[in-house]
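This document starts with one chain, in the form predicted alone, laid out as structure tokens.
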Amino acid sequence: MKTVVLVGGGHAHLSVLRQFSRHRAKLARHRVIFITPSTRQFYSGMLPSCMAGHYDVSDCQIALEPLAAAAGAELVLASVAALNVHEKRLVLDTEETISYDVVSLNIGSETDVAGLEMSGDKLFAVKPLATFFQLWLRVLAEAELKPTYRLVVIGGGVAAVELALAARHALSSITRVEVELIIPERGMLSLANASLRDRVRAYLDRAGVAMRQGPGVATSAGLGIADGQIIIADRFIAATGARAPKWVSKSGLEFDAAGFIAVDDHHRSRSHATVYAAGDICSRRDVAMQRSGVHAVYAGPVVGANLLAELGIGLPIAYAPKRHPLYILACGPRYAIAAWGAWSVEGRWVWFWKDWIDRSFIRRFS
């Protein structure tokens, strides 16, 4: 008997649990443990439209208990506090210890708020998503009590743009609102094609979202930016890129320069063959791959097949990322911009296309 431990209920592990359920009879002589801090997983692709008021929270969540039960997995509601790869042992925040033969990590990442700490409780980090949405409800309640509400979003990626537009749409129905996007020096959507960047900039202008170039550093007075100005706001939202949880850096695994777990094309640790990782927590050297939920979704079946192969069920396979994955950016109202390679398009119909894709993803695991 072998013990396989899945840590985290991210997009990739949803597929792994689904695959395990199909092979439950063959897995009966093994032990599968699924560790997650919550019984529900928030689907990140629907967060901006949920903020904008197009979805209820329940529309954007996946129940994990039925998936674990179908896979024959023991569900442990906890977070990992430490990983010892030499002893093949996990320590939970409940102080419980779990040993493994094979472990897979799909825990996402944290928001890197370096330089923004002095914003104090005015600062909301976009991750973890469930916590962020609860804080967003607080923003809506605050805005109802003010004649003007000022919100600043810090970041230059897709998440930052979507959050700024969703906030502008939602808050404008409550009060007079000012939303500003602080973009890092490398620019907005730096890895995207020029067509998408042009469409996004034009839409931000039409939506009334102001843009300034950073970097932003928090002071006791407000957010200082490169030109010496101090920006004052009721709230700041940080969508400033990802960092790995601190316990991962102490695990003994091999990392890349940014501190993310280095994996091969099978999404297996390059230093420890009994450790797999998928999603934001890992990185590959052999291919250029953006940190995106798209890759976690596609890598899920690959990780599942490789974990089953570790148990003598089937053969291992490699993950070859698509050269041009499809990205669809929600714009606040039921309107979206899509990009694939050098091609881009926008409109209300694009939002409904995204809505169909997102709801289909939720239904697949419900």
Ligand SMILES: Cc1cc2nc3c(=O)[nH]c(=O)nc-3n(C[C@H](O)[C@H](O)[C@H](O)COP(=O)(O)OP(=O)(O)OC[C@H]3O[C@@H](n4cnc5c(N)ncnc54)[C@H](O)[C@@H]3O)c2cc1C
The other form holds:
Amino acid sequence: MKTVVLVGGGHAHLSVLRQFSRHRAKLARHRVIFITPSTRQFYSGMLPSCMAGHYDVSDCQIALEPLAAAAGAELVLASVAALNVHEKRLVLDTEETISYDVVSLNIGSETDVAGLEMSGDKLFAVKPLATFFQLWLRVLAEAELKPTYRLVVIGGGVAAVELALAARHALSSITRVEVELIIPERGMLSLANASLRDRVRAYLDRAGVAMRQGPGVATSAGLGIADGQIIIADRFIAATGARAPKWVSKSGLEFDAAGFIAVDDHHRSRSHATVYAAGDICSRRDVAMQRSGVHAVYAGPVVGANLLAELGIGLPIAYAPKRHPLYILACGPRYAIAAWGAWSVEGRWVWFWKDWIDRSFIRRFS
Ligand SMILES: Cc1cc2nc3c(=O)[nH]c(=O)nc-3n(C[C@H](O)[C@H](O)[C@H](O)COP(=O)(O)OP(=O)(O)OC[C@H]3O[C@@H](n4cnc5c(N)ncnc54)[C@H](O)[C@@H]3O)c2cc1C
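So that was the form predicted alone. Now I'd like the form predicted in complex with the named molecule, please.
Below: every chain and molecule of the assembly, starting with the one above.
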């Protein structure tokens, strides 16, 4: 009998739990433990359109308890606070310890807010998503009481663009609103193709979202930017890229230069064969793989197959990331921009296409 521990209910582990449910009879002599701080997983792909008012929160969440039950997994409602790879042991925030034979980490990432720590609670980090959404509801409530509202989103990736556009759309029906996007020195969507960047720049312009060059650094007066100006706002949202949680950094695993868990093409730790990782928390040396939900989703069945192989069920497989995954950016109203390789397209129908993809994803795990 072996103990397999799944940490986090991210995109990849949703697939793993589904796979385990299909092999439940064979898994019966093993122990599967699933650790998650929450019984519901917020799906990031739908968060911007939820902010824009097109979805209820319940449309964007996946219930984790039924998935765990179907997989025959013991559900532990807690967060992992430490991982000791030498003793093969996890310590939870409840101080309970759990030993494993094989552990898989799909815990996402934290928002990197270094340099942005502000006094009071002016700054919201986009992760964890559920906490962010609660704070967003507070933004809506306080905007109702103000004749004008100024919101600054800091970041240059897809999430920052989507959040700025969603916020602009939602707040403009409540009050006079100014939304500004502070982008890093390397620019906006620096890893995307030029045609997507052009479309997004034009759309931000049409939507009235101003863009300024960072880097943003918090000062006692507000947010300092490259040209020496200080930006003052009612709230700041940080969508400033990912970093690994501290407890992961202290685990003794091998990391890449940015502190993410170095994995091989089987998504197994390069230093410790009993540790697997998928999604934002891991990093591949052999291929370029952006931190995105798309890769977390596609790596899921691979990690699932490899964990089953550890238990003598089937054979291990490798994950070959798609060179050109499809990305669709929600623009606030029911309008979206899609990019695939060097190609891009936009329109209302693109939003409905995204809506179909996202709802299908939620349905698959419901
Ligand atoms: C607004 C926004 C929009 C986005 N849109 C897209 C998009 O359209 N397409 C795309 O590809 N990417 C998108 N992304 C990026 C995407 O969200 C991430 O890359 C993706 O969520 C990573 O998935 P994951 O499976 O690694 O982890 P997550 O989906 O973040 O899940 C991690 C899980 O682990 C749990 N967890 C965390 N810490 C612990 C712990 N210590 N112990 C136990 N459990 C823990 C969390 O509760 C959570 O359930 C977007 C991001 C944002 C912020």
